[in-house]
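Next up: a single chain in C-alpha cells, the form predicted alone.
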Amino acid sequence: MSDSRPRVAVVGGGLAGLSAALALAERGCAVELFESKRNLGGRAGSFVDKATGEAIDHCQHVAMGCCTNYLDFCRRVGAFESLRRVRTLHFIGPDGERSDFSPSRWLPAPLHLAAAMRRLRFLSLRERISIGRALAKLARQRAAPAAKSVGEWLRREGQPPRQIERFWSVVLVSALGEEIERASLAAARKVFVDGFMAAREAYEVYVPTIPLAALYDEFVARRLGEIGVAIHRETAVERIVGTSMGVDSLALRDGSRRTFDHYVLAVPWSIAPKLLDDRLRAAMPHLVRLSEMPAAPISAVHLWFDRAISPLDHAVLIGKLSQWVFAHGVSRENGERPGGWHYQVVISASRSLAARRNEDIVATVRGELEAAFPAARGAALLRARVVTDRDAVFTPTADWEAMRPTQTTPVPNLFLAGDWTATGWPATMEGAVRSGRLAAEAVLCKAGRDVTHDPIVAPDLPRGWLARWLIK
C-alpha cells in the first residue's frame, strides 16, 4: 500500500528544524531531517572536557517562564524534568553586595515586580522610581518612536548612564545578546513586557541540568525516532533545486537527489541563501539580502577551580565584564570533585574581546569572581577555556526587524524556520521553536489540513486583569 501522507524534508537539525519535524510528524506527516553535522542542536552545541570526558555546553542556554513553546517542546520530548526552575535571581552589585530578585507571589502583575525592585540594593530609591516610570511608559508604548535603538529611547526618557549600566543593559544585553545602542526598542519591549511584566511567573529562569548535546541527541532524537522521523546525520544538502513554481528536489553532497512534497529550510540566515539554486534565489531576492544581516558574538569563559567558590548556582554581576556566572554540578557539596569545580561566565555582545588574548580575558574574569566571591581568592585555578561564537545571534536592529521573513515564501512548497524569521521574538530558543512550529502550521495548511482547531504554536502566558489594563 502506498503512503499517502505528506512527505516533508526538513533541512537543518537545529532547534528550529527539530521543532518543525516534531510538530509535523505528530500530525501524520512523513518527515525526513537532514543535518550536515554529526550532532543535532545547531548553534546550541557542546564540547568534551579532556580532563573529565564530560560534555560541556559551549555557552549556557537558559529559558524563561514566558518561553511557553520551548518549555512545551521539552515536555513533548520528555526533557522537561532536566530543566532546573530558578525563582530567585541573584545579583552582585559593583561593591560586592548581594541582592536577591524575587517578585511578590501575592500582588498581581506587573505590581509583583515592586518588591523585587526594592531588593536591588545597587540602585537608589530615586533610581528605582525613575526606572519604574520608564517601564510603565514602555508597557504603554504601542507605536515605535523615531528612536533608532533602545539606548537612544532611554536617553530621551531621561535615564542617566548609571541607571542604563546597572539595570537596562544588565537585562537587555543578556536577553538580546546585543548592545543597547544596536538593539531596537521593539525587541527591548518584548523582553520587559513578556519576560517580566505580563505574568507573575514569566521572569522565572529554566536552566538545563544536562548538556544540550544530551538534550538534543538523546531526548529529541529518541522522540523523533519513536514517531517515525528519519534523521540523516552527516548528510549535507548541497543545493535546493527548483523554480518559482516549486522546489523539485534536494541535491545532496554525495550526488544523489531526494524528492518530497514540501521542504522546510531551517538553517542560519547566513547559510540559507547559499543552499538555493539560481532560479530559487531569483524568486526570493529578499532572502538573499538577509545573508547580510549583522550578528553579535557571545563568549563563555569556562573555569575549573580546586574548590567551590560560592554557594550560589548562578549570579549576575553588575558593572563588570562578566555578566552571568553559572556553577555546574551541585555547587553546595563539600569535598573534592574529579576534574575540579566548573564555573561558566557568559559575556554577551562580546566584540571587545576580539583583540584580547585568552589569558588576559581569563585573568580579568577571575579577578571579578574574586571580588564577588571571597572564597575564590584562595582557590586554585586548575584550567580555563574561552569559547566564542562570533555569529551567535542576529542583531535586532529596527531596520532588520522589519525585514525578517515569514515562514512562507513565494515558492509554494518551500518554507522557512529559524529564530531569524518573523516570530515576534528576538534570537532565543523560544523564537527558534516558534519558527519551527509556525513553519509546520504553514506546511499543513498547504497540504489542506485545518489547524484552526488544533494549533501548533502554544499560547503565551495568560495576563492578569491588571496587566491587561496597563499593558497596551
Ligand SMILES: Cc1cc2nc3c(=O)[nH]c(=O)nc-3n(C[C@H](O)[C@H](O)[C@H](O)COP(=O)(O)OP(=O)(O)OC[C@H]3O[C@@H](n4cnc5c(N)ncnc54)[C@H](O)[C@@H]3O)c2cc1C
Second form
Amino acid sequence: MSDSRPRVAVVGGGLAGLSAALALAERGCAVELFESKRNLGGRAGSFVDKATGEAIDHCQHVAMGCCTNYLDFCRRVGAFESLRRVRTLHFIGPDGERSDFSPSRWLPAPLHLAAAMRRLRFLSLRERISIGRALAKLARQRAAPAAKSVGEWLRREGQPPRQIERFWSVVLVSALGEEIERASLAAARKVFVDGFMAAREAYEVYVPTIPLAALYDEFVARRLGEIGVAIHRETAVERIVGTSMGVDSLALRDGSRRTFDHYVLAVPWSIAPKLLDDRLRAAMPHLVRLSEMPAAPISAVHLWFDRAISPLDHAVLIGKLSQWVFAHGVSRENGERPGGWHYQVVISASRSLAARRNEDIVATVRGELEAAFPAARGAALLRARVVTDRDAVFTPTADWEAMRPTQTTPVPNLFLAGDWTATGWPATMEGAVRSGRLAAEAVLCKAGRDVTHDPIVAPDLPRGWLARWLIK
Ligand SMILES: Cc1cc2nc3c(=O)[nH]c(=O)nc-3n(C[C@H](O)[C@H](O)[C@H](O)COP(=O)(O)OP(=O)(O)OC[C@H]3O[C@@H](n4cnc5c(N)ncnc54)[C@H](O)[C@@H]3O)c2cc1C
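Having looked at the form predicted alone, could you now put up the form predicted together with this ligand?
Then the entire complex follows, led off by the chain already shown.
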C-alpha cells in the first residue's frame, strides 16, 4: 500500500529543525531530518571533555518563563523535568555585595518587580526610581521612536552611564547577546516587556540539569524515533535543487539525490543561501542579502577547581568582564569529583576578547571569581578552556529586523526555519523553536490541512490585568 502522507525533508538538526520535525510528524507527516554533524542541537550543543569523557555544553544555555514554545517543546519530548526552575536570581555588585532578585508571587505584574528592584543593593534609590520611570515609558510606547539603538534611546532618556552599566547592559547584553549600541530599541522592549513586565513568572530562569547533548539524545531523538522521524546524522545537504516553481530534490554531499513533497530549510542565515541552486537563489534575492546579517560572538570560560568556590548555583557579576557564572551540579551533590568542580562563565558580545590570549582571559575571570567568592581564593585551578562562537547570535538591529524573512518563501514547497527568521524574538532557543513550529504550520497549510483549530505555536504567557492596562 502506498504511503499518502505528505513527505517532508527538514535540513538542519538545531532546535528549529527538531521542533519542525516533531510538529510535522505529530500531525501525520512522513519526516526525514538531515544534519551535517554527528550531534544534534546546532549552536545549542555540547562537546566531550577529554579529561573526564563528560559531555560539556559549549556554553551554558538558559531559557526564561516567557519562552513558552521552548518549554512546551521540552514537555512534549519528556525533557521538562531535566530543567531546574530558578526563581531567585543572585547578583554580586561591584563591591562584592550580594543582592537577591526575587519578585513577589502575589502582586500583579509588573508591580511584582518593585520589591525585587528595591533589594538590588548595587543601585541607589534614586537610580531605581529613574530606571522604573524609563521602564514604564518603554512599556507604554509600542511604536519605537527613531533611535538607532537602545543605547542611544537610553542616553536620550537621561539614563546616566552608571545606571546603564549596572542595569540596562547587564540585562540586555545577556538576553540579546549583543551590545546596547548595536541592538534596536524594539529588541530591548521585547526583553523587558515579555521577559519581565507582562507576567509574573516570565522572568524565571530554566537551567538544564543535564548536558544539552543528553537532552537531544535521550529525549528529543528518542521521541522523534517513536513517531517515525528518520534522522540522518553526518548527512550534509550539498544543494537544494529546483526552480521558482518548486524544489525538485536534495543533493546530498555523498552524491545521492532525495525527493520530497515539502522542504524545510533550518540552517543558519549565513549557510541558507549557499545551499540553494542558482535558479532558487534568483527566486529569493532577499535571502541572499540576509547572509550578510551581522552577528555577535559569545564566549564561555570553563574552569575546573579542586573544590567548590561558592554555595550559589549561579550568579550575575555586575561591572565585570564575567557576566554570568554557573556552577555545575553544586546543588545536586557534594564531595570529591575526579575531574574537579566545574564552573562556567558566560561572556556575551565578547568582541573585546578576540585580541586577548586565552591565559590572559582565564586570569582575568579567575581574579573576578576570587573577588566575588572568598572560597575561590584558596582553590587551585585544575584546568580551563575558553570556547567562543564567533557567530553565536545575529545582531538585532532595527534595519535587519525588518528584513527577517517569514517561514514561507516565493517557492511553493520551500519553507524556512531558524532563529533568524521572522518570529519577533531575538536569537534564542525560543525563537528557534517558534520558527520551526511556524514553518510546520506553513507546511501543513500548503498540504491542505486546517491548523486554525489545532495551532502548533504555543501562546505567550497571559498578561495580568495591570500589565494589560499599562503595556501598550
Ligand atoms: C554560545 C551561545 C550561547 C547561547 N546562549 C543562549 C541562551 O542562554 N539561551 C537561549 O535561548 N539561546 C542562546 N543562544 C542562542 C541559541 O543557541 C540559538 O538561537 C539556537 O540554538 C539556534 O537554533 P537554530 O536551529 O535556529 O540554528 P542552529 O542551532 O545553528 O542549527 C542549524 C543546524 O543546521 C546544521 N546544518 C548546517 N548546514 C547544514 C547542511 N548543509 N546540511 C545539514 N545540516 C546542516 C548545523 O549543523 C546545525 O545543527 C546561544 C547561542 C550561542 C552560540
